[in-house]
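Here you get one chain, nothing else, as structure tokens; it is the form predicted alone.
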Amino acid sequence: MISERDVEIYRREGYIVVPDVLDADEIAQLQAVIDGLIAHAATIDTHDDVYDLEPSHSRAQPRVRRIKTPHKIDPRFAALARHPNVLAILSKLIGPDLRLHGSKLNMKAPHYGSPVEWHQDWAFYPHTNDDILAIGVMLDDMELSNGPLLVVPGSHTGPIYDHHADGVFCGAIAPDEVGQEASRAVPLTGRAGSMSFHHVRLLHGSALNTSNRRRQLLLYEVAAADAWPLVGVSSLAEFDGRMIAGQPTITPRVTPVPVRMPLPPAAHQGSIYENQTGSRQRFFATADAVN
């Protein structure tokens, strides 16, 4: 699925777009599902272990922007982390032996999908060492105006900024800190069914959807198996449970890598959404500052 040299662009930038890594056979599958579960938050009134709702969110108008840990929801989203197509991609970034840590939909409605500040993931799980990857998965056509994931190219290899405000961990960077670098971003665009695959360290972020277009984007993130979280491992059943290729280890590889903990907590806890509530300033635009 990718070259040699898309491997080297990954190294030096922090991030590759892989087209049409998913067929629309399978695309309709997921969306089937999706579908399903944003008609279920119809019976919901806040936020709960399966969804993130928009402040706007109602029974009459179900709102949802995130769908949290959606392959322990549906056999699908669990399925296509082990994907050939995705395995054949990460073993030349990352190696042959992977452990998925995470998943996650977010979701975009038309005119009023909330933004995310700039942010690292590297910020909200440090490990022993940084062969960790977000793999995005578009299932709408993604461009400039639906509210794309932004990066700042080569990002991956500077500092690893404060992500904490009033000395509570927030998820995001204050807007003063990043404005230089935030001019630097450029858009991952493209058509339904491509994947994007960033760097756990590189600066991201996403602005409100203003157009009259949905934009999902299914989120996978997944570390080489020699890489262990520092904040511990609680179940070494269940750590080793979510291998999605090749063989667990209890040897962690540990570099050199810089570190700042997500401590202490966020005062609103459940995604990086709530998280980010506790920043004091915001870098995109909210609905409410548009409308």
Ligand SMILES: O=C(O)CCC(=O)C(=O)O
The other form holds:
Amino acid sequence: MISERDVEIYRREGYIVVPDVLDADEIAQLQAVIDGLIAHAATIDTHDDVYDLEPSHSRAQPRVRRIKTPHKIDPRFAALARHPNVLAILSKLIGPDLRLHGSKLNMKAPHYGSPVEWHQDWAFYPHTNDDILAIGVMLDDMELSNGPLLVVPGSHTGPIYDHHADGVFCGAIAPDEVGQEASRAVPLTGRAGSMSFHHVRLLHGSALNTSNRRRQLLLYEVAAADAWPLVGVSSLAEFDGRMIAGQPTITPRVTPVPVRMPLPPAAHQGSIYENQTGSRQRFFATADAVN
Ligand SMILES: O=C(O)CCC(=O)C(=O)O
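Same protein, the form predicted together with the ligand this time rather than the form predicted alone?
Next comes the full complex, and the chain you just saw is listed first.
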């Protein structure tokens, strides 16, 4: 599915976009599951283990911002992480032995779909080595106006930014810390069915969806099996139960990667959106500010 040149680009820039990894039928099947999950949000009032809700959510006007850990909710999401096209790409980028770290489905509804402040995934889950990436499955066409991922090319080899505010982890980099880097960002656009692959240390964020089109991005975080989380492993059975290809190991590969621990933990737990409410300033406009 990808060439040696794509691998070189991933190593140099920290990301690639691969068009048409899924076909229209595969997208439609996932969409049917998602539609059912969104309909169920009309029965809840607050965030729970499955749903993260927009600030303006109500039962009458259900507004889902994120489905948490979709791979645990429906087997079709679990199967997608093992899709032959996906494994073929992953094995070229980070090797044949692969463990799922997590998954999430970020919705951005037309006009109010929330932004995500600048951050590096590595700040949330540092490991013994950084052969870790996030797959962004484009379930809708991604264009500049519907809030695609924005990434800063090459930033995966740079510093690990401070993601704290008032001495507490908040999962966002202060706008003045990001500085000029944000002006170099590029949007990861593409047709529905395309996938982006971005390095765990790549600086990225995304703006409010100001368009009249939905933007659903299904994210899987995948690590080389010998990357072990620095916060520890409490159950080896659970950890190894997340292998999606190849063999697990109890011999972590340790490389000299810069690390800042996400501690003390965020005051607002639950999701990156909640964590980031702890940041003092915002880079991206929110729906409240715009509407
Ligand atoms: O959904 C997005 O646009 C950004 C998602 C992201 O970076 C995250 O959830 O870590």
